[in-house]
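Just the one chain here, the form predicted on its own, laid out as structure tokens.
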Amino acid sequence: MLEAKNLMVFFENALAINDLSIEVKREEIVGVLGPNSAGKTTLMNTISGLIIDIKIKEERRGGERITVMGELWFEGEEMLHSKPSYRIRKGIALSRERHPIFPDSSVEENLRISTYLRKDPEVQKSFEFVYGIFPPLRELRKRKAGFCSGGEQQMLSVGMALMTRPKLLLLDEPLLGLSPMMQRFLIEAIRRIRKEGIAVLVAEQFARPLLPSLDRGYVIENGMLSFQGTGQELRDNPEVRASFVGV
């Protein structure tokens, strides 16, 4: 489904992603694990195309030069330099780190904003889909998003990505700052999303609650791949357990 080959991302002379290759197959949950500044967010931005917008903005203001190299294939189409909006139409959606939402708009309005690229008549079915994955959002639909808790905002952020009806959902640090109970709730939601036929690529630093749900995973450090394997191989690897499970 998704295949990234030999990705390299430079911020001026700093190498953020170094010859990284990963893949995601249909209906898999795949993890990208790594410490802070490992390159996880840069990888998610590169796959989603957000790096293209960041690059353009930097060029306009005379900021740092960003260079992206390698190959990115999605369902047989090379799209490393495609616009983010095109990737969304093709089925790639990103829920960014720290759940950015529109705080002055209601939960329902936030979800509707996410459908602006869609012209089909089945938007209402997307609402029912999201409310089925995250039942609390139905009860909160008239509340301003800025008055929601951190966990509720995280549900909303993921829900906004799901409103595009993606084939591949990218989650960047979805468990960050959440209570253990909310982490468990979100992980169960990720399993339900996979059962709906959506592949999930999730980047996380502290992976203890996530590891049992992974089909496969990649560990990256300083933008480079340091280990890859099945979910069981990740759980059994003592270095992975020490670094990302805390045992």
Given for the second form:
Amino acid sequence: MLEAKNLMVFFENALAINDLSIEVKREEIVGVLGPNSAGKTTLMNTISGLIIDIKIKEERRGGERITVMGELWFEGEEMLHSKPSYRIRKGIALSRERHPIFPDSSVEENLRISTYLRKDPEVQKSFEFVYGIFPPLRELRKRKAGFCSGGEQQMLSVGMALMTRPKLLLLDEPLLGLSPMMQRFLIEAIRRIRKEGIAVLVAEQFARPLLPSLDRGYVIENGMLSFQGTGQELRDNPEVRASFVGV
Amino acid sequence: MAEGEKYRKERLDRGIKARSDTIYVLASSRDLLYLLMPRALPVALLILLPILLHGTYWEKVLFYSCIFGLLALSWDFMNSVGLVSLGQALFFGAGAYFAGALNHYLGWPIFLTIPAGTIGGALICTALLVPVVRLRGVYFSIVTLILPLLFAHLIETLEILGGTHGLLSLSAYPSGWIAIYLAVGALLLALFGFRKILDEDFGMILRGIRDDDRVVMAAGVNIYWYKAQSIFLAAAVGSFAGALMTHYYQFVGRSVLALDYTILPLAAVVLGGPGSFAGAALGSFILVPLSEALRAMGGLRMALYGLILIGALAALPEGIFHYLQRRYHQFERMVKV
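Got the form predicted on its own; any chance of the form predicted together with its partner chain too?
What follows is the entire complex, opening with the chain shown before.
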């Protein structure tokens, strides 16, 4: 479904992603694990296309020059240089790190904003879908998103990505700053999302709660692939256990 | 890479820059020149220009450039504390009226009115703005925008300080040289002084306030006191420009509180590049002569001026100075990935 080949991303002369190849198949939950500064967020931005926007802004500001190279295939189409809006139409949606939402709009309005690109009449179905995955959001739908707790905002942020009806959902550190209970709930939700036929690519540095749910995973360090394997292989690898599970 | 033929542009610091930045050992006179040139050249040029342009119309333009340069520096300084001001005309007007009134009503000589105007104007402006330093962002800007307009109307309706006629026939400079070298000297002093201040510990707090004032507050620093101090410094520079200009014109009227003295310095900073002070000065030395050179265009002058400004901003949003600085310190080349 998604295949990235030999991705390289430079921030000026620093190599953020070095010759990275990853693959996501249909209805898979794939993890990208790595410590801080490994390049997880850059990878997510590169796949979702946000990097194109960042690149243009940096260029206009005269700041860092960002160079993106390699190949990014999504459902048989080369996407590396497409705009983020095009990628969303084609089915790649990103829920960004630290759950950015529109604090002054209500939960329901936040979800509605995400359907802006859609021209079909089935928006109501998507609302039901998101409320089905995250039941607490239904109760909160009239509340201002800024008043919601961190966990609720994270649900909302994932919900906003789901409202675009993606085929591939990218989650950047969805567990960041959440209580263990909320983490479990979110991982349950990720499984439910997969059951609905959506592939999920999760970037996370704290892998313990996530590891049992992964079909496959990539461990990256300093932008380079250091280990890859199925969920079982990751769980059995002593180094992965030591670095990301903390056992 | 599979193809093996991919190139990307690489940007590197020049060796000489890396050497002089970190090691502090100057290997040759070339290194010394590399460091000194960007500072010494503009200084030498500014000192020489009044002599070269003496007696011509462009001498006046140079004087205006310095005046607007001072206002632009004062704006840039406030901006580096996170105070976005839209009221440089307030500083300018306060200094101009203070000096003008002392000269007109009390007959003080120039060499007292200019320092008095600088300090007095700065004190008045600080007193006016201190109550609103708690406002942040656009709310502070709006207050600074309104104050000069308010005073212009007060002067008009209350017929104080000469009312609509202004204060006429103030004392002139004994010689044109004094005026122009005061302007040039003040510009250089403000330029290097502000740069120095921001490099000190004091400046570190100011920059911290701009980046995140709550963190500075959490560190136990009274940010309002620091904001007031920086307003005083910026206002002193603006008021000095006003006092200087008053005696140059030998007249002070409501026009010193006009929007021009707010907008033009701001445009100069944006064009030159904010945050470095050199950009602010450079911007006004481009904009003021440009606006004079366009006088020949007649009615189209302002339209053309606007177009040039927009064009420059679209092409170099970082500001001319930052672009030049990068070119000076870094070079680019294509490298194989």
